Structures are given as C-alpha cells and as structure tokens.
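Starting off, we have a lone chain in the form predicted alone, written out as structure tokens.
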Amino acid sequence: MGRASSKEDAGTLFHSLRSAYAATPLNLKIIDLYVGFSIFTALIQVVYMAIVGSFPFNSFLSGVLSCVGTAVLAVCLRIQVNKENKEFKDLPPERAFADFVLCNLVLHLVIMNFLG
C-alpha cells in the first residue's frame, strides 16, 4: 500500500515539475542544455578513462575539471539571469554573460597552465 502511494506521489512531483519547467523562459532552458551537456562530456571522458585507461593523468584531470568548472559558472550565470532572482535584479544580462565570459577565459588559461 506504500508503494502505490509513493509511486503516485512520484508521479505527481514530476508532472508539477514539468508543468514548471514548461514557464521558464527560453533563455535559462538554453543555458540548462548547456549546463547539461558540459556534465555529460565530463561523464564521456571519465568512462573514456575507465576504459582506456588514464595514463597522461594531467590532461583527464584538465578535461574533466575544464568541464565540471564551465558547468559551474554556466549555473552562475543562470542564476544571474534570472529574472526571478531577486537578488541580482539591478545586474544587467550583458554584464553577467561578460563575467561569465572573463571567468571562462581564466579558468580555460589556468587549465592550459596545468596541462604543461
């Protein structure tokens, strides 16, 4: 009886869910597939080790913490964006995808300097 009523409520957090998700707007669902697909090459090239195995450890490391750290300022940079947030409503668009831009350089050279 557990069961049943736990899989109902699964199933209604998801439809709540997706009807939510349905009203963000365009912008945030490009950077949320963009957030996404950032996680999943860092997934790739960690099966790609398993798999083959991990001899320059440097240049796995360098791609997956290249990936994992782009994620992160992605989400920060949703969460600037958004128009919701009430926290950075005086900030502009253009000068949050600018941070997130100039972080993105800086993270990008450090990870250059660490592959050697």
Second form
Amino acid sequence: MGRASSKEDAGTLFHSLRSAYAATPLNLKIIDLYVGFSIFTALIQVVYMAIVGSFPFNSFLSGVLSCVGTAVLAVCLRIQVNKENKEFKDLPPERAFADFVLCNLVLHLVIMNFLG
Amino acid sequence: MAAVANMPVSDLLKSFKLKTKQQELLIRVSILCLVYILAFITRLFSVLRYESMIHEFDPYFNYRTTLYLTQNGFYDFWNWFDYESWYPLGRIVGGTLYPGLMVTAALIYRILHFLRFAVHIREVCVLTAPFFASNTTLVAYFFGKEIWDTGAGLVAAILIAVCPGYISRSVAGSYDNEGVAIFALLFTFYLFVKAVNTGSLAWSLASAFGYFYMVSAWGGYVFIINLIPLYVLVLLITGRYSMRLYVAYNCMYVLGMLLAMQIRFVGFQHVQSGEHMAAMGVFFLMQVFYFLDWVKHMLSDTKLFQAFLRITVTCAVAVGTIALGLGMLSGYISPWTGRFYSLLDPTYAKDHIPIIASVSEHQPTAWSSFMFDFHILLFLFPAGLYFCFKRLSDATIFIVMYGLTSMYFAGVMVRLILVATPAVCLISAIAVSATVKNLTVLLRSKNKGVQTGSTKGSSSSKASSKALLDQSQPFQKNGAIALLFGAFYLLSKYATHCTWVTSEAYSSPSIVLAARGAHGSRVIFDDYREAYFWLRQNTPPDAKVMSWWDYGYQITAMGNRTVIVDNNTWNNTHIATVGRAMSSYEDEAIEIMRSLDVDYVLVVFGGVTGYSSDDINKFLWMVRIGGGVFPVIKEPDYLVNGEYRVDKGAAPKMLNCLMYKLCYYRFGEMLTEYGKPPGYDRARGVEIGNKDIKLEHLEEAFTTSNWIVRIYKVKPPNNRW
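Output block for the form predicted together with its partner chain, input the form predicted alone:
Next comes the full complex, this chain leading.
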C-alpha cells in the first residue's frame, strides 16, 4: 500500500514540476539547457577518467572544473537575469551578461594554463 | 604681493567656499593621507638606529630568492633547484615556496628602475613591509565603511596603522611573507563581503583574485578557505541566505580554487587535502540547498514538496557521506597536517612533532602578550561585538565570526595574534565610532534644544517644563563632554603605548645585538655578520657548513656557502642527524660529519656576552629532535635529577659531547666578569664544569670578537702508515 501511494506521489510530483517549469520564460530555459549540457559533459569526463585512470591529474581537473565552472556561472547569470528575483531588480541584464562573459574569460584562461 | 599678505586669513578661507559634503571629503582624505604616512614611518625605527638591513632568519631566504629572481628572470626562478642547501639532498625551491612576496618586491623593483630610480633590491626588500602596511590601512578604511560607516572606517585605519600586533611582523627589514599576506587577507575579505553585499559577479571575480594573491603569499590562506565556508554555513543555518550569497560564494570558490592550484607548492591540495574539504562540502551543500529552494518556489503544493525534499535530502546525504568516507579511508583525502592539527589540539605537537613544539612563536599566548599587543583594543573588542549584534547584517556577522575564530587561534599560538589584529581593530573601531557618535549627537541635540527653547519661549507652562528639561540637560551635556575627554585620553594613551612598544620591543634586527655598556653608552655586537663574512672570504667556495637549522638561511645568504640543514625544516631525519652529531661524543660525531662531507662547524655561544639565545640553551631541543629519530640519544643522559646544568655537577655525557666542547673550547682561561673565576658563563650564571677541553678531530678556525659565533674546521683523516 505504501509503495503504490509513493508511486502515485512520484507521478503527481513529476507532473506538477513539469507544468510549473513550462511556465518559465524562454531565455531562462536556454540557460538551463546550457547548464544541463555542462553538467553532462562533466559527467562524461568523470566516467572516462574512471575507465582510463587519472594521469595527468591536472588535465582531468581542468577539464571537469571548466565544465562545473561554466555551469555555476550560468546559474549565477540565470539568477541575475530572472525577473522574479527582487534583489536584482536594478541590475540591467546587459551588465549581468558582461560579468558572465568576463568571468568565463578568466576561467578559460586559467584552464588553458592548467591543462599542461 | 603686499595686498595678498594684508588680506586676513578668514577672507582667504571664505574664498574656498566649501559646502559641508566637500568639507567632510577634505577631512576624510587628509586623515587617510596622514594615516598612510604614519603607518609607514612608525615602522622605520631600526632603519634609523642601525642601518637598512634584513632582520631575523627567514627574511634572508626570501631576500636570496628575490635576488635570484631579479638577476635570472621568472622562468629560471620558477624552475630553480638549489644545490647549496640541505647538502646532499638539495631543495626544489621553485616548488616549495610561496612566490607572492618575491614577485611583488621584484615588480616594485622593476617599476622603480623603469622610472629611473636606481635602487638596490635590498632597499626595496627592506621597505616592502611598511609599504604594504600603509596599503592595509586603506583597505581597513574601505572595509570599515562597508561594515558600518565612514567614521568606523577611519578609526579602523588609524587603529591598525599603529597596532603592535601587526607591527611586530611588518617593521622595515622584516621581509617576510606575513608583511604582504595580511594585506592580501584583509583585501580578500573586503572584496568577498562587498560581493555578498552587492551580489555582483565582478566583485566575486575580484575576491577570487584577492584569494589567489593570498595563496601565493602565505600558507595561512587555509584560514580563508575555512572561514568563508563556515560563514556561508552560518548564514544558511540562520536563514539569512539570499541569491547574492550564492553568486558570491560559488564564483569565488570555483575561480579561486582554480587560480590557487596554479601555485606549485599548493598543487592539488584543494581537492585532496582534509583542510580544504570544508569548502568543497559547503559548495555541494549550497547546490543542493538552492536547488531545493528553487523547486519549493516552483511547486505550489507543500505536501508534494515535502516528499521531494525527503527523497533528495536522503540521496544527497548518502552520496556525500559515502564519497567522504571512501576518500578518507582510502587515504586519498589526506588528514589535517601537523601544523594545522596542532591548532585544534594544542597538545599534539609536544608529544608527536618536537620540531613544531620547539619554535618559540608556536607556544600558547599569555595574557601579558595580549595586553602588550592590543592595549585598549582588548576591552573595546567585546564592546564592538555588542554593537555588531545590535545591528546584525551579512557584513557584521562576517566580522564577528572572523573576530571570534581568529581570537581563539591567537590564544593557541602567539604567532597568530597577527591574524587576529585586523579583526580586533575593525570591531574596536565600530565600538569607538558608535560611542563617539552617540556622545556627539547628545552634545549637539542639547545645544539645539536649548536654542529652540530660548527662541520659542512664550507661555509660563512651556517655560517651566523647558526649565525642568534644561536642569537635567547640563548634567547630560557635562557627562557627554567628560566621556568624550575620557575616550580621547584612552586613544592618546593607546598611541603612546604603541609607539613605545614598537620602539622597544619590535625594532631589533636580531642579527645585530645592542646592549648598554658600563657607563650607559651603547655597545653594538655585530658578530653574526662578522662570522658570515669571514666564511665568505676565507673558506673554499665549495665548503659545507654544519650548524643548527636556525642559521641556515643566513649562512647561505650572507656567507654564500652550502649548508647541511636550514630553516625550511622539511626533512626531520636530516635535522635529527645533525642533532645527533651535536649531542654525541667527538669520535661518534666525526663519523657522521665525514659521511655528510662537512668541512666547517658553526656554533653560537653567549657565555661571554650574556646572550641567552645561544646553542647551549637550545641544546635540549637538539637532543629531543635527535632522540626522536635515533633512540641512541636519550635525553635523561644529559640531565642531572631532571635539571639541565653545565657546571661541575653536570652529567658526564653533557660535559663531553661535541656541542659542549665546541662552545667552551679555550673558555676555561677566559675572565668574563670582575670578581668571578675564569670560565664563568654569563648566560647561565655558573662556572663551567669541564675547563680543560682538547679537540681531536676539529680545530678552531675563527671566533668572533665577542665570542658569539665560533667556527671550527674538520681536520682531514690522518695519513696511514
């Protein structure tokens, strides 16, 4: 009985999540897609490392951290651009995007130095 | 010309026509300029009294590496293998130092040369620390402004400019990592608090760069990488989290971690060492937390959300504990190193790692040290905490946490008073600024009240009520004036105390000793440099010198000779070998010295001058460290009833060991003090036990004019028949 109700719960949970997410604006959905892609790339790298071993470690770290880094920065961009966040009401989206590009530039320059 | 001179001063001032805001700006800028100059000149005592030279022991290594950097360029410096220290092992300098200080000094040197100021690199090195202390006062001003208001910022700048806790490690000549690192620490904290307050990615990027500079400058960066996650955790728990916190911490953590891993000495520690795992743990916790927050915002039904919450939390906790457990059990995540573990468990070092316990700066702090280094800030600190709790915000929570954690660590280890100083200055500044502000508001409002009362003054009832108020007002006004005078008196006493402390206690170069002669005249002992320059000019260039590790850096920097062990203390067994050689009989010691290719032995002896930081007083540490690795050396052999003696009643092993023989050779005939027998040791206050010392395998090469440094040459083996 517990199992059936938890399955029902999972079903309704999934449906309500889906319907709530469908209501988000398009630009935020694009950012979410980018975040998902970065995390997926990071996971592929981790699986590859598990298969072939972690030497050279700095290359592995730079690869994974570049994916995680861009994902995190994209989430920060999403937070700053999202119209529902009262704290970032005064921040123009162009400024948010410029910050995002700058941080990504620094991130990838460091990654290129660290790749070895 | 004459007309201008005839114009009265008041007309001249009126011609400026400054508005109140501009007047305030002028006052602020002029105060900051004066504080900047004050912070610099109060650190110049030793340059004025002695000469512009590098102090202590560690700065000599930093100076030598900076010299190498300016002469050979960055690439050679980064890949430098030093064969002149830790003979025969050598040292990979490029991978085992924090380059921030050297690169900073070399950069200043290059800029000055570009502007055609032909200064020597030594002058730049000597004055780097005061320059960065002045910059720290500016950062303290901005930080105070961020936490409280501009008044607190100004007071913080003034307090930190003269605070002895900071001056102790940043006088002119103290060319050590801490001089630059405290600036980097405060700068990183300021940028991070600014990022949390504004939620801007640009400020977080700046704080990541500040963290990078801190990592390149000092090993104490571990404090930052643990305090900031702790702060984030406290905010999450108390419910003060916001989107700005997410942006600030994540950007700083990812970029900061990547930048920090570019320093070879730090390497992969950010993902492999137990000391950095708190930051990673909080990073993952934040992702889960904010993800849950987002889902809660999307789902309108709370019951569904509870279910989702349960599933996610159990999954996350399970995954987290499994990963952490696997990491620690398999040894992939290394546990806390001895240096930092002894901060959490102060008794650890004494039992397990005698080298850490032997350093005098690592001892627990006495109350007198706190009073000496902080003076009135010690009781202004709790007052400031009270004010911070009255007006809690993200920034004040940060400074409270920084203050409390750094005060705990300052209590564990004397050296860490330095890290607590900026926090104590900032919090005390809040107390001073808030109190003075309240008092002056009291003064000002009373004046206005009296004036309006007198101008309004009409009906008798109003007049009588005003009269009653007027009667209590003068007492309050007098009380406010009295308190203001008291505050002014305390602050002026603080300034006097700080200057006195700087002049008396923290301005000695340690390499040049001074004392008062019989008629009160000053006597200077320059024996150390005399000995090192003798080494430089009178020994073959490939000679190897054995001494205790304290003097290693100075011998390589000034004597330019290869040493066996030096202050880096990275190889305990090598140091224990030297300790064993010093504690053994001459026949056993010569075997060890021949195996290490030693040509000269250097000892420091304070018996003639009464200098108490000599090798005989450090000898028991040599025994302990040597005995820690070679059980042949037993500490009770050198003691008599648990007492350490060098006179007739001393242990026979003590009277015949190599260190005793080298220090007291020919001392038995020396008359050191009027009315005392020959061979009277002024540092220990006793007549020595073994006056007739014969050396078989060593011969005396040089003794300095006051017998402080003694150098012996190892004789080659006898010819066989």
